[in-house]
Amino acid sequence: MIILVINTGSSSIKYELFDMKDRKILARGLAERIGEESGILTYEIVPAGGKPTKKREKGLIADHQEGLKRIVDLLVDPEHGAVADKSEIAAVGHRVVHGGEAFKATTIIDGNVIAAIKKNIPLAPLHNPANLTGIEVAGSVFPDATQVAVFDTAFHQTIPGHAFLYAIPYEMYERYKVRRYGFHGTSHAYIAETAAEYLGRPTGELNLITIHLGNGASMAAIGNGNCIDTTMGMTPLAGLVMGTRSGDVDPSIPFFLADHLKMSFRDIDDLLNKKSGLKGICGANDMREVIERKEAGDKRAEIAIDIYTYRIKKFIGAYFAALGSLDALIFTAGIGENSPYIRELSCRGLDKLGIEIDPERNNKAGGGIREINSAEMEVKVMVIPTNEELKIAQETKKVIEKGRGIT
């Protein structure tokens, strides 16, 4: 079964192209500044065995039904396709972002999961949208291919309502659904069962802390290999410093905001959003940067990382905590995998749980699954690459399977 992920946001559609029969990456890129003049889609082919095959198109990208009518073009291109025919592609598999109580799990996309998905617009502003953009197009471009959708909320179903409900007034979650949602559900989903094999154990024997870090970033307490607790909350705003939002800040600040500063709520939701995180205490939102910058002493920049490492180091002793025992904690994503700085910083003096890092291995170049931690401590401390794509192509190919009857 050959199966296209796409990841639309409101100005790019990431994709990647799987033949799910071996679980291997055909194609793969990313449209980028959809509507702007300086539109750039990017390919790149992995034939088996070969070298693989990259291109870099710049100019107009009209819209996302353009954007992906030439993706196409790319992936059946004579001399560099991945296909013959788009008719070869079965399925395409959907990122998106909120599916609030409604879904638990995979689906696949009719009239009334857009419906619910539309529903769930507020709860998701800047995400929802932009997916539906892609679910449309990718069904008026692949009009025969099944259309599944995969919720970043989904993993996060199994939280506990002591942990996902909010001390507001309980009508606010009998009539709006307020409570926390949790977000990056595929990433976890996947290092926790990828973490489970690499261990030889049963994911439901494990209790795990997993800690995804890019742009965005969010932690997650896994109990017996289910997800007990996360750091974002109703919306990806809460938790974890990221690149520019501003992670768990007191309720009250907008408030203060908007008295004495005479900010419009629209203004400090995008001030939180956009303008807070590294970005807001430094000016820089890429940790590489944050890192020179510190380097070279700059005291903003070193305050940034302070912050930030401190909040992962926190929500570790409360996930500790609620799980009372802790078989593995792991790093992964763009800053996860690739600082070993931030990872040294975030568990510094957490030995009295049982969790520290050896430096020697925890610098160590090197990609794929891999232990840093010090050889005679009780919790793995591990990176693990994540793989949200082939999450959302696995999961896209067990609903199909499922609704065709196979086991």
Ligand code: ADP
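Everything numeric here is computed off the predicted structure, so don't read it as measured data. Positions refer to the first chain, counted from 1. We call the rigid core the largest set of C-alpha positions that still match within 1.5 Å between the two forms. First, how it differs from the form predicted in complex with this ligand.
After superposition on the rigid core, displacement of the C-alpha of residue 361 between the two forms stays below 2 Å. Once you line up the core between the two forms, the Cα of residue 381 stays within less than 2 Å of where it was.
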The other form holds:
Amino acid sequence: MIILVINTGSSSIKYELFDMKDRKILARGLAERIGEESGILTYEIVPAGGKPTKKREKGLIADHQEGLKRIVDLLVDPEHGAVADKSEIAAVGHRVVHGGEAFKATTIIDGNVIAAIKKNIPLAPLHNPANLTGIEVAGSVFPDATQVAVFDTAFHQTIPGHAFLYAIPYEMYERYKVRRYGFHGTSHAYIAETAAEYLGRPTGELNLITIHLGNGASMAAIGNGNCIDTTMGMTPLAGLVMGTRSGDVDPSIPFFLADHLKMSFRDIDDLLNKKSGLKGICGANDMREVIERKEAGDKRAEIAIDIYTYRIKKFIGAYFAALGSLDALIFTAGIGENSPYIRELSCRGLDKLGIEIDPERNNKAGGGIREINSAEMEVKVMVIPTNEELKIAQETKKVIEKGRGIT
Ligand code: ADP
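Alongside the form predicted alone that was just displayed, please also present the structure of the form predicted in complex with this ligand.
Full complex below, order starting with the chain above.
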């Protein structure tokens, strides 16, 4: 089964084409700056064992419809294409950011599903409209393919009330659905399943803490395979310190900023989402640069790293308490996969909880799944590269086969 995975943003379409027979990537790329003269379309075809062919086209991509059509032209190009005809693509798997409470799992898209995603627009005003555009455009470009929605929030729908409710008037939840939803669910679910496969144990038997550290960052506590808590909240602003997002702050800070600095609602939103986090503390939001600055003696960079890793450590302790016992702690995404330093600082001093990193294993170069805990410790500490696109393709295949009665 050949599946196209697309992640549609307000001015971009990221895509990956998979052959699910062997979970292999056939092609991938990005249409970006859609609607601008400076549009860019990139395409990489990945032949079996061969050298990838890369292409880059510059110039206006008028809208998402044109963007996807041009992607398809590249996919079926007789010389460099990945498939002979677009009819070979059986399904399109869409990343949808907010499924609200309506979606607890991946679902085949129909009119009702589109209406429910629309209903969740107030919860994700920047993302859900773009995701809907992707669904609409893919429906017209691939009229015969099954369209499937995979939600960032679905994995967290097992979180119990005591962890997803905020202590504010209950009507806010009942009437307006103000609650914790959590994000990065596709990544946390992929990591949990991959860990279970690696450890040779059923997911339902495992207690895990998964730590996704990319530009956005979040953690999940997974008890017997089900997510029981996560650091992001009603929006992706809550929880850990991120590249430019503050993570948890005292909820009264916005009132202080409005009262004393006369900042507008929009300015405060901008401050917390785009000017805070690592960037707000030390001026750089790329962790590689922050580490370099710290090594060069920059005190602000040092403080930024201390705040960043202390927050992670605090949540490890909290989630250990919530789970009662822990089988594995897993780092993933750009920083989690690539920075031994951040992993080490986040776990330092946790040996009483059975968590200790082995410096040699932690610092060893190379990618892939690996264990980095001291051999004698109870809790496995692991690095597992995330692959949200593959997970979306797997989910898409599963839901189609289920629909056909194949289990
Ligand atoms: P996104 O959330 O956009 O998918 P990524 O998962 O690619 O982000 O993570 C991006 C982050 O990973 C950046 O802060 C980048 O600096 C960081 N990163 C990548 N490689 C390294 C490295 N070797 N050491 C430290 N941080 C790294």
